[in-house]
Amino acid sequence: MTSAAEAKTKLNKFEKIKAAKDGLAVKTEIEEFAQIGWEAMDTDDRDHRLKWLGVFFRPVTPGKFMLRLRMPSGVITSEQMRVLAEIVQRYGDDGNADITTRQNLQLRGIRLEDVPDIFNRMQQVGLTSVQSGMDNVRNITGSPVAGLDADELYDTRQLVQQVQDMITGNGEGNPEFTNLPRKFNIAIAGCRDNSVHAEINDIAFVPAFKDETFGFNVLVGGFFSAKRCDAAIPLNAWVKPNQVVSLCRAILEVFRDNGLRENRQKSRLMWLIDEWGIDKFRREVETQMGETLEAEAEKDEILWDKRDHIGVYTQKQAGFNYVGLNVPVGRLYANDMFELARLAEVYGQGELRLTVEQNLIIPYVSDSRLEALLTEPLLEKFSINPAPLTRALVSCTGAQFCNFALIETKNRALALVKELEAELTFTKPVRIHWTGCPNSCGQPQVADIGLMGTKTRKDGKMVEGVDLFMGGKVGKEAELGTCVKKGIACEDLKPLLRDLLVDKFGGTAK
């Protein structure tokens, strides 16, 4: 049996940093850490605790923090993105957003003095960032045309929000879900085209009917890590929409209250399921939900392959279009996103919705006023018919604003498909997904090719490389892809990703 004190002593570092003081109760301090400055505040509430309100310190823009909303199905409203685009323009040429693959914003350089200030502001239009970070759930994800799609089986965005709800206390902070042990995803998809990327999130509801019924079957412990990477598996479980809710908060207990501690790259929720195994996992959440879960359906409905909502698609509701817009690697300054809300206002309903893709929808677009739309000048930016690497093209944050990242990626990213798209065409998109670490936020894994920041030698010196990842397959059937070639510079990497899309993806010299 162990004792308390030798449990202590096996804490890792981040779990004695949040025995010492729970994450969320820098909340009533942060009015003080505006008055006395980043520099003066106790260096675990500045690096760390200040992510469980959503500020995240970044050491290559010191003095520049990084704000991430929660977003709950990538739904955001015209008031709302105007309110963080004055947010952004205060901070000059530094500032910007990121749409992430979680289907949220990050703004960049912000002021630590500015925040009391901004979560003021975010307040009033109903915008929230609390646990967006560090041993929290992260932004759920859904749909990004729930309630849209006229193929859809089930609106999931009443059931994102509600667990949102149940683990963020409605916004204000839930210290019942802020001292998980590691990160934790959920998403919950209502369509037939995996629009969730199910397979890579600790809990995924994915759509599938018994007798008629509609429900979900349950998959549980995917993710993605440094050390290891993961598809998530089934529960074995079906539930109804109305048990979505208790199952959540079950698994998140029994994580929560079981998860391991000690060694960091070893616990997320998969490591709990291998110690346990799949059964006695399944057994111990039933306990915690008190009832008996149905076995999980014999298939599921996704049937279709992965659909990227750009361009122009006619919506359930009779006389209205979904306009789908590319934003390159997912990256908005101020101006955009002012004019992202008048355009939502003037065309649609005032309302936006963003991608995993990273990319952007505006709904609610008239018949009658779809033609006007198309030809309004940012459209040749955000362009609803992209080329085709440039429409399939993710990124992480990379060097330029993450410490964490080994390698500059959105600007090279985008840098290098346009090279190529001037060399070669294509008669469908390949997905290429850029990540600057191995903490795989540009999810390489799931993409036609990968590529993963690294160091490599070149000429007896140390250079910015990429690790090649291929084989990642979304949609039905999905699979995560493998890496097939380690540390190639990326000075040397045009060449290779041409004869690679001549050779595997049907590129032509133009």
The other form holds:
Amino acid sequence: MTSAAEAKTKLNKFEKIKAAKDGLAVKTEIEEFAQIGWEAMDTDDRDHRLKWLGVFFRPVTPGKFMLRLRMPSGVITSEQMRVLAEIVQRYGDDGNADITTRQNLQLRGIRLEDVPDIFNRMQQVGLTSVQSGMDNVRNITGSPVAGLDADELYDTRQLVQQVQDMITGNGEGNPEFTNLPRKFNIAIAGCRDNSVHAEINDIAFVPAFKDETFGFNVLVGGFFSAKRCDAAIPLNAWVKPNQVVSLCRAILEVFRDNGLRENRQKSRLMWLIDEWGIDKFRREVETQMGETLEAEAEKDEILWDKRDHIGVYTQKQAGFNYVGLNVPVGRLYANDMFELARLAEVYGQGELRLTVEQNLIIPYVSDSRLEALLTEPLLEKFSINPAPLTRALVSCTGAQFCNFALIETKNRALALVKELEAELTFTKPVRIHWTGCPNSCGQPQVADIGLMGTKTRKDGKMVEGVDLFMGGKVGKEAELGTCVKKGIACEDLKPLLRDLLVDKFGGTAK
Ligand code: HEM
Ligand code: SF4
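Can I get the form predicted in complex with protoporphyrin IX containing FE (HEM) as well, since the one above is the form predicted on its own?
Next comes the full complex, this chain leading.
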């Protein structure tokens, strides 16, 4: 046996778990798990395979699980929001929901014995959480104002839904795509401002015309990890909207069947592209697809700075507005969720949208109802005109719920920007992203100022600290930021950030 072949036969822990039993197999066992309880479960099923159903065992809160949904393009109906509110309400102080940086929701406090009933209730309103964790395709992102934005080039909602349906077997689970070498991210942009962060996805479709025909240029291989971060690179392919699903399928099949599986640190799609070179990768994808791909269009249509959608904006539908609310660090409680569902029904058309900045949009507010909406008490908490640091603040889950976290993030992030806002004024928002550990779920690399949790030494003691990232650019000239300073103790962070905000981001003392 060659050494390469030998290496391939040495399965890492997660490959062994998948080989022993497909993750999706737990779907038929969930009733049984609910009966025997989490303590009696096989630990591989409990800690890993349940993630194929979106159910995450949280070692920080044993017995209180996290439920990660799927929310294609971040669209959620008021009816769905109300069902999720009822689910977390049952758990009192333990229950809440976070809007995530993939336009998704993660519910907290979930008890295993309730999961079968929760799944039934979700199914009744068309929600699924299937294949949302581990080596599966994550929530597929799209413009949060698709179908509303007068300047959009293409309403991508249906495409996003079709790609999700293909991957998840219409939400029922699809064993074809439950054993990828690693996680996988897909984004489809039909807007001009790159509101999906195309560059950080394994596959991104960005709008581009050829001879006035609309289509997408395709980027591949973008990813973050503790060891390496790469922006997606051009596949040199241009596809029409009706080729998007089949191209996603072909790329996923090529990745599934050829992706590197020995080392979890080197198994994201970009590592396969590195090994093969982009030309061979492209040829393999063409073969799999059974079609010749057209070369990419000379230029794409990502021409704008990124918008944050907070505030009131007129829609392409005359007489209607979408209203973007700032949800500080994305945290929602049951009462907020009930209230949002109500507002969407009373003032809009029973729909809400989530953004990758962990915020919320209420679409279809008619001109005549707008003033009344703006006086609703919830808009004091979720402002349409928040202070400039709060406005652009993003944070991953952190130590409150996540066992990987090296520091507390969300509460600390909020407290710190409040203090800084009390001292400084700004002419424009500054995008500060917090992430609790090098896994980078909070994307410090796309921020003006990125803060990554670490442990550091101060006065001979280990304390909570951060590594500082800078230079992240979003929108038309997206670029990943890099680490510029390591090991700042969190207690020393405020003066450092204050100086940075004054020197580089136009902050002035009040
Ligand atoms: C080995 C690497 C990684 C591990 C083990 C990991 C693990 C996790 C876990 C356990 C959670 C859930 C925590 C909780 O809310 O209870 C989470 C959340 C999340 N992860 Fe990761 N992650 C990794 C890398 C990444 C990367 C590279 C991204 C993409 C940039 C990402 C995107 C996310 C997102 C969007 C969330 C939701 C967090 C939020 O917005 O609050 N993850 N991750
Ligand atoms: S970055 Fe680390 S702490 Fe934050 S959610 Fe991801 S794994 Fe958890």
